[in-house]
Amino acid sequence: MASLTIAEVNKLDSEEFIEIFGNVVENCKLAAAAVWSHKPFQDVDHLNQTIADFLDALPQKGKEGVLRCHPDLAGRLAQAGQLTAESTQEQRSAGLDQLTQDELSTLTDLNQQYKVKFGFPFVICARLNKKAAILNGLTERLKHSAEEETLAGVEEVKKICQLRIVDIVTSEAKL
């Protein structure tokens, strides 16, 4: 997709909107169509911070339902190619699409037992991180309370948004 510049954001109808918008949250086009009303936008960082400002503002069990939304690392729908473009994109970036046997099986059972004790999948940028840092990240953050990784995996959905946002959004038209 060709760069829009923020003014070009700002002129898009509710539907054109959450057409492009609808993944920067995996799979939730409620957080585009939400922020949508809050235009225009000054540039891409207010349109960053609204989104997050958003995910902020939801309730416990509303957060808990963003982090359903995300796939599990290198799960399921990874090993069938039927992750979102973005998701796909980001998950090979880390080198998970190249696990060994081990770290697969590392991972699926560590993915199984986080899933198990927060009730959804483990949620980290993957962009920003390498499979060692996952598996680690994994690991540690297995430790937290229900509360502590909601917030955790909230703040993890925010780093990607922004990254999916710059991919969409140029950063230099202000208004």
Ligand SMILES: NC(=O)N[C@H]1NC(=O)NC1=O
The other form holds:
Amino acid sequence: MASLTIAEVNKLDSEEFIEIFGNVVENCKLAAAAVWSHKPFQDVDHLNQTIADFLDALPQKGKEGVLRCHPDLAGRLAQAGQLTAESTQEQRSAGLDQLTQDELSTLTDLNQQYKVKFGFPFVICARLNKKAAILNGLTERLKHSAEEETLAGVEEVKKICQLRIVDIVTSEAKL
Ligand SMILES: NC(=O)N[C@H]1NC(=O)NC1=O
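For the form predicted together with this ligand instead of the form predicted on its own, what are the coordinates?
So here's everything in the complex, that chain up top.
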């Protein structure tokens, strides 16, 4: 994805903006569509904060819905090569494409337990965690309440989103 300056971002019409930022929150074009109206953004941080505010303002069911738009880590879509480009890279960076058979069956089992308990998938920023930290995090977070996990999941969505935005928007003014 070509880098855009914040000035260039501020010139995008809503269709262009949704096309470019439509997956900064995984499979959730609505987030991009909603924040477009907050233009102009002063800088990347302002854009990040606006999306974070949008996510925080969602009611419980909306937050759960955002989490449900995320694919399982090393799950069915990953095995079938059907993840979004962003998610494919992120899961690879955590080493989730290099799991042993044992690690894969542990992760699959824990993911399933998590979904049965909470009704949405386990979400963690794969670019900031290696496979061991993901397996530990999943084991720990399974002990939480649904409210705690909705909030923890949304915090991870924000981290994923910030890193995706950094890939799109340059923080330097173009010469
Ligand atoms: N389930 C889950 O955490 N999915 C994601 N995490 C991440 O960094 N990218 C994803 O798609």
